[in-house]
Amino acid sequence: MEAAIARNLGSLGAFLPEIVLSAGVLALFLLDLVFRGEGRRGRLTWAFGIVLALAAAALAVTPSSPRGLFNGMVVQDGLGTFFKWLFLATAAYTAGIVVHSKEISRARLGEFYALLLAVLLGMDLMAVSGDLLMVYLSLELVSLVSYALAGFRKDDVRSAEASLKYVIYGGVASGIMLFGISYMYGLFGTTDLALLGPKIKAFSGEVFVAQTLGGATAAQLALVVAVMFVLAGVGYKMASVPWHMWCPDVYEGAPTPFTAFLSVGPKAAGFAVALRFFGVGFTEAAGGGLVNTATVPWPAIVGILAAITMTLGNITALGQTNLKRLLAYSSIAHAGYLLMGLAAASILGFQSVLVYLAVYLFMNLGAFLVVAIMAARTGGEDISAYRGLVRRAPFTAIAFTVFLFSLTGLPPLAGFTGKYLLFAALLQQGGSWYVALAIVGAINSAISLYYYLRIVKAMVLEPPAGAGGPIEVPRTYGALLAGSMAALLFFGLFWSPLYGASLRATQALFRG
């Protein structure tokens, strides 16, 4: 008992970023009660920024050498560190959007920041969970707080509807996931991912059940069911088919700053869980690559989900006129592209997921920033509101075009780098199955170009909507747009730093 307590106390030093975020949540709630007057918005934003800076400093001094914390419930490694930096950047970008947003009232700004920090804490825990029960608890922390943030505008019917639908779909998905975890425990007697790996590798249906069903043992079928059920909870965060149905309504109804955050942060956290779940539990490093150690053909399952997800997302986006709904279906499609890297079941495949998520941060948050600008200045979210934008706000129109072309995957932007690595991972594996999946991905990228070009056409070729006067963009927003474009151009031309960081993070997963 004393040894266990000593081990837990010894884990606190490596848990410093999460401790800072936990204290920050409490601090923001208290400061929300203290700060009053005209400077309230600025002081609360500075307080939020200070918490993020302290968390970043704590993360910078925390070693990333692989080790288990709190008796294996949490894992410290390079993969978790990579995702923590990604989450911090997403939260900082979101704060920049909130600064001038009229959707988050000054009276409730402290609550919004505090809840956003709580979601950030949950995503950090998802990325470093070493046990399926910890995965579930951290996912629930992200989900429960997200329900409140989706319905943050209490006087808006769309926001209330978004929150309700989010709760219903989220409750079903988490319940299914918990059922899948119970199956895993019933089969292997543990929920620790590090222990599950060897047990799954040694898995033999004859050990558990002698009866066979169609050539597969009943225990093997139970494992397939367990994997699919666990994927339900993770896929719900990714917004992948068939757990995507909440996405368009929630994106449309939630406050735009939180929609932007939701489109990147929780999605990335879902992929962090998937990489660790399949990487630790179902594969092992061998001969410089990865080998599937399970009797479950999980790469094929994930590949089928990838093809269906990207196809449904892109085809449905073709008929959308509301920009938030269009970007919601675009987000679903991009979940499908990311699943291609996971389906490759290789070092390069896992690495390509990390690279794509990093560049997705800049192009998708940038796109939602433009939506926030236009909604605040014109009151509209339809494509028609963007007509003639190049004459009303040239820099904003250029930035939006860059983001949309990067989402399509056109060179020399970083979106091309991400998609190149995803397709390269599939083709590196070889075989007709992976080639077919790559072809489906290429066709879907071509489809996406059509609906992205509809927006560009409205901005550049069509006359301005309404009065058509110039649109003033706050300097903070201008700086974010410029920084996002610079990042996309830099990583599109010089992607070796990001490639190296993602490779180290991926290799750390299999060294740990």
Partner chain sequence: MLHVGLAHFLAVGALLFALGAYCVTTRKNAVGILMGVELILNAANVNFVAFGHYSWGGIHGQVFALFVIVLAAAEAAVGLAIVLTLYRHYKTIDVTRAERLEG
Second form
Amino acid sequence: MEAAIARNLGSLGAFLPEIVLSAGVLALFLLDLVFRGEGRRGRLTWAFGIVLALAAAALAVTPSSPRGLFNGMVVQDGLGTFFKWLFLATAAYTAGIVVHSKEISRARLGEFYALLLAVLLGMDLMAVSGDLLMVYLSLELVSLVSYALAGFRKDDVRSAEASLKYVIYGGVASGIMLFGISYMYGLFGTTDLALLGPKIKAFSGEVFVAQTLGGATAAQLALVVAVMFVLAGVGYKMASVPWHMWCPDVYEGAPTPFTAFLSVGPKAAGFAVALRFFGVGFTEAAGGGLVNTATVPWPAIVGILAAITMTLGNITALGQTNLKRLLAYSSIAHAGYLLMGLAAASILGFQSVLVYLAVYLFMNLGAFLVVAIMAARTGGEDISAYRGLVRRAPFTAIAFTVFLFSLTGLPPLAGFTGKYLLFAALLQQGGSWYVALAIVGAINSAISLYYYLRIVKAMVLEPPAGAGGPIEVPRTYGALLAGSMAALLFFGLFWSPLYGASLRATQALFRG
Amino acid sequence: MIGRMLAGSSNPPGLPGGGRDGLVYEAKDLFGLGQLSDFLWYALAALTVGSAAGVAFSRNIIYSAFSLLGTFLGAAAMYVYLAAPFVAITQVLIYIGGVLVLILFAVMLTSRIRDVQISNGSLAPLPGALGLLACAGLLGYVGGSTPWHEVARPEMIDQAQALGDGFLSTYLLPFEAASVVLLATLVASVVIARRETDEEEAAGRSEAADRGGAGTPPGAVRAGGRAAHGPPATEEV
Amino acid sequence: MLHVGLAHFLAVGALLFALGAYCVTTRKNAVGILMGVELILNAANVNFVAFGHYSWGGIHGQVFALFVIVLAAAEAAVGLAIVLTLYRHYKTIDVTRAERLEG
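Moving from the form predicted alone to the form predicted together with its partner chain:
All chains and molecules follow, beginning with the one already shown.
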């Protein structure tokens, strides 16, 4: 016991960002009571920003050499650090959207920021969880608080219904995942991912031998059930089929700034868990590549899920007229593209997931920012409200076009870089299955071009609907739009920094 | 292990694996007592599963909620059988004392509005029942036939002390994380469930007025539900 | 045959899970679905404690079960809060229009 306590104490230093965030949650709860009156909105946003800045500073000084912390409950490595930066950026961007949003009333802004920090903490923990117990706890932290944040708009019954659906689907998904974890524990006697890896390998070897002798069906089935059930909880966070049903309703009902956050943060956190779960538990590095150590064909399972997810997302998106719903289905489709990288089960595949998530942050948050601007200024979330936007708010319209083209994956934008790496990872693997999956992905990208272009057409070619006066855009929003466009162009042309960072993060996963 | 896998796969489901022979023998030794505790277990398992069936099949949601009591109690009894009294007590205190009361609250409240429906994806009873059978069959087969690792003689450990030590040493981080979860969740629940104070309503109204001043009709700000159907925000909430 | 062992507990867990899954897939009532979730969580917990007792010894299974119980309580609290807000909306808004978000 003393040794365990000593290890806990020794881990504190490497845990600074999370400690800052926890303290920030408490601080914002208190500041919410202190700041009153007119300047409240700005002051609370500043406080939130300061917490993020402190967390970023703490993250910058925290080492990221691979080692286990808190008795293996969490790990410190490059992958976790990569995702933590991603989450911080998402939270900062969200705050930028919230600051002028009227959907989060001034009275409840403090609570919103504090709870957002709690979700951020949960996502950080998801990214570094080294034990399925921590995976479950941090996933629940993200989920439980997100349920409430989705229902934050009290004046709108859609928000309450969205919240209810979210809680129901979330509860089912985490329950199923938990049942899967119980089988993992029963099979291997541990839930520590680092220990699970060798045990799964040994177990699979025995299953393989026993199978050749004509037995071990139940043991094999137990592992398959466990993996599939764990995937349920993770897939729910990613919004991948068949755990995507909550996505459109929640995206539509939740306050737009939180929808923006939801479409990037928890999805990325789900992928962080999936990369670590499969990377540490089910693969090992051999001869410069990765091999699946388990008798479970998880790359094939993930690949099939990827194909179904993107096809369903894109096909359904074709018929949507509400922009938030359309972007929800587009976000499901993107979960499918990202799953392709996981299905490739190679270093490049894992890397491409990281790169795509980083790019996705800018383009999707940017797209939702435009939706937030339009909802606040014209009151419309429908595509008809975007008619003639290029004449009413040229800069916003151009920015939205850039984001949509990047979401499609057109060069020279960063979305193309991400997709290029995803497809490259598949083709590098070479088998006919992988080529088939890549073809499905390419067809899907073509389909998605259609509904993205429909929006662009409405903005550029169609005349403004009704009173089409110019739309005023706050300066913060203008800066965010410009910054996102710049990032997308930059990473589209010079993607080696992102590639290098993702390579370091991925290699860290397979070194320890 | 390979041998057990092969042997296990030939075992009929429900039969304990090979490692349990010693204990079976021991139970025969203590003939009356062993049998009695086993029969009691079957009765409790029937209570657990039967109540769960009541939860799943009952037409009346209130009966379902009360059936849940049987499931929770039965599960607590399972934990006692598994030499986990601390978990059993926690189950009674939190599940029955907390969760079940909350659920009953929710049932009583929503029964007045008949149904809080959620729309998509509910199955008809027949496909649902087929799914139920498939699911139970699959998991029953996996649970019964997998050659799970088994210790020769399950031991009784000093539960409360071992758990307390564990929570403050090995499981310190999850313990702290759980406390953050509880704090954030409870605040979140209060935030969405409470009525707003007059001051907040006033703030909301002034913000709505701001919006109106910015050249947009206030009713059009939320294009969906409220403007079309609902009362103004401040009247009800 | 009659002697209770690990497989018996796993069977209880499997049945609870299957019934819970049935409950969540067939029920339309939100609170009913939440009850199904509780069944699933209890199923997992029975598994955890049973594996802890019969398979691996130690307290890990029990610790897991305790965390699950705690989080289930938190989830029930959020669930009730959400049902309460909906209740407020529907008390004045027509109940028959309970479906605004569909498809």
